[in-house]
Amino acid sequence: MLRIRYMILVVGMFLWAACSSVPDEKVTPPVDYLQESQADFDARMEWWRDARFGMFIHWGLYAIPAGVFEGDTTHSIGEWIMQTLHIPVSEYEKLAGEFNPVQFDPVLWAQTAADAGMKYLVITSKHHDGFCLWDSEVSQYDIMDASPYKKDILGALKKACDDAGVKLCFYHSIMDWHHPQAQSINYPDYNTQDKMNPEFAQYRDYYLRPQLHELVTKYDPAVLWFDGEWIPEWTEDQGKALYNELRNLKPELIINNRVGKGRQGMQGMNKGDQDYAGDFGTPEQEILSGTSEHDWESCMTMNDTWGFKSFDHNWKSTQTLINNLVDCAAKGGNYLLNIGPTAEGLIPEASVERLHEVGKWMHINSEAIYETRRNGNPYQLDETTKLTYKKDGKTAYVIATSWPGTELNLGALKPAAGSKINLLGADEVLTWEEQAGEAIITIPAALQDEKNRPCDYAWVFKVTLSD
């Protein structure tokens, strides 16, 4: 049942494409942020582009079954177990009474992200199963009311992230399998138009929107990362209205392209037939094959699932994770790397080990990732040698994901005359010379011995560019 103050809130919310609100001459008209200037957009996106690397966290009730419910095993991703095993709402919601993550340590989570070199953290405030990780005013299906834990997970994580210098962001599902007026599990054929929930507008206006207001006003997230926009009830007009509503709450908020209907499947970038809502594209489990003039962020798992699944041990190697980070940065995108904590609140040890290794690499080489821009420059010398550029355009970083041997040919890259070239993490200045119009770096004999190299996995050569 709605609380009175939220009934008042909804009446005064932003004008929607599908309905109008009561005019009030004393209220400042909302800004149409869909008409934002390029300069304002660039200023708002600056920190996000500088960051390049973030942590994704999928955590909720689905961590309890961890891929197995009453003896039935899901062969899909862990957080979709309610849908893939057709678990009734009445049965699945009982898991809330078991969710008691007493080993959740928000300080450790935030510091783990920071130590890995991640600048922002995106956690599932509510996934498709509908369970909320904060004390929602419009629902009892949340961490405070339905679980024995009774602590504000998002509040604790907000403080920890602030202390660690990591920006807190929220994933939020537009669809909701638990709410009876939403696109629920009772409508499994969610791509079939005749299965649309006729009461979806009630869910949207009296549940989805108030919850998003709560998240923005209580926790001040840097990014809202939407998902579940593919349901037929959701339209581009609703996405644009929601985008504007949330930006009017917090003008500097960044919102992904899944707020509307623009993205093209897992490839994640917007279709080209019209202007869609959202600030950046969202390739999922893949990296763009080339570059894009638009902002984008590749979200990827460490194994094969987003939410914790106890028997998924198909972990990507640290080498692969670093290669992915470098590939994203070289092509002008961000890398959002997922962890799926256990029901107790622990980050899987395999994830911890890999994040530690990535952090060691970033400690030496982060300047080749942070504050870089492609700006139309080439992004690779070859498949194993990528290029990033400082946003002032004066410095290039040549990142070799396999050891180049005794020489490294910079191809068309032109170092400034008389400039020094360094291998990040090494004290020795490297010699180079121009041969037939191409700069060749000589790599000394000492560095041919692996134990003398400053890091593992990938090596960064810093080049001052000619004007």
Ligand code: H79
Given for the second form:
Amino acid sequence: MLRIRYMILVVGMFLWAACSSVPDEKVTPPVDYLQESQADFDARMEWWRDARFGMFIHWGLYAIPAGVFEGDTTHSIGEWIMQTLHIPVSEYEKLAGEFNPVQFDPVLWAQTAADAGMKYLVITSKHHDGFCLWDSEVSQYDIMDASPYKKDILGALKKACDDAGVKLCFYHSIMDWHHPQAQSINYPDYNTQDKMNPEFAQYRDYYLRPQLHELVTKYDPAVLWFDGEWIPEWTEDQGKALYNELRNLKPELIINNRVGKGRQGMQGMNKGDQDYAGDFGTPEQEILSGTSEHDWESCMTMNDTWGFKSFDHNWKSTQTLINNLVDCAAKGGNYLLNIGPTAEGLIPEASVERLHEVGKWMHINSEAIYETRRNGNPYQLDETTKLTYKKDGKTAYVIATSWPGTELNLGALKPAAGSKINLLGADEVLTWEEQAGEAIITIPAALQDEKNRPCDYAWVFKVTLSD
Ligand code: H79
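What I would like now is the form predicted in complex with the named molecule, since the data block earlier showed the form predicted on its own; can you produce it?
Let us now look at the entire complex, which starts with that chain.
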């Protein structure tokens, strides 16, 4: 008995010591992650560079009006409907009471991303409209407190993503049209975006930052993808401070450049005048015209909206999506391809069909995408023939997004002597020879018949560069 009491005492003291040694404030001085070495940066970015392909998900209250609010139609991007149709906060927020996505299937969403070959998924924890997809401790304007659904969407997705081997990441808007100490001050006069909220620091310190702490500590996201940083209240200094604060919470976290004020318009790369906070550039709806020495990710829609719009049927072809993925990889960037699920929780059929086709292509050809890096060699042979290089530099992939015909001239690309070149998805070793210093692959007659090719859309020739 005494022995048990003694053990309880010892265990109790141990627990007390353990708890009391966790201070409210960090006792160790915070690390200055703005001074990170190149080696540490490279190590942290490794999985992200290897991934090359991710899924963007824009999902929130705007999926309910889906482009039409009380008879008014927006011709702009759907998630901006509150702003573009001048809907007062008091009207828009009523949508929360209708948000009940009973058909949301997190396992299906995560599996859809994985099957398409996407290695990470970035979902809107909060878009500019301010509505939150998790039970935020500092907000009532969230899925648990304001909607009839009352389930933790981000929590369910976290589990599903972990199970599917997809890294969960969050988009989070710095701007907030709903919060009284943020941009709701500009409502209902929607055109005074330059009117600063004098209480913005309160929003930042008692709402925005606590929310980000919640997201990082509860869901352990791999990337935080900021947006809405262009508001005049937000400064580069605040961006740097937030970057450092979040990295101190989770050192391996990757954060986009919209955490600060570096980006140059929609092209998304940082201005060159100073070092800005953030790990990668964010071209929006465009792909860089060439390579860059910096990391970057092009985010793009599949139709013309991010958030679901019932009448937007302007879908890009699967061919275009694959061309874009290949173009990004060839130029050393990632491709973040968006879906906008419905208010019921369904991924639009047109998106599902295209993701399925991309997945079939990736099943054969993903080694030409994953773990590739930009290279000093050319990134393309011509407009439709792109090059990727495995990160060890030993293999190049020649990706032809239109069928090359009976021969393929590798131009400036030099295969190793005796390189066994083959088409991915087919074992046959292709003959090639050097003519006037350029390697020319002969493409067999059988492959001239589409039916005999291993895939549609784009064909990959694997070339050994050195042993
Ligand atoms: O989340 C997606 C967009 O909602 C967000 N970034 C991507 C990833 C984004 N925020 N701002 N922008 C994109 C720039 C968009 C400006 C426009 Fe408009 C919105 C053009 C038309 C609607 C506001 C209203 C500016 C002009 C009219």
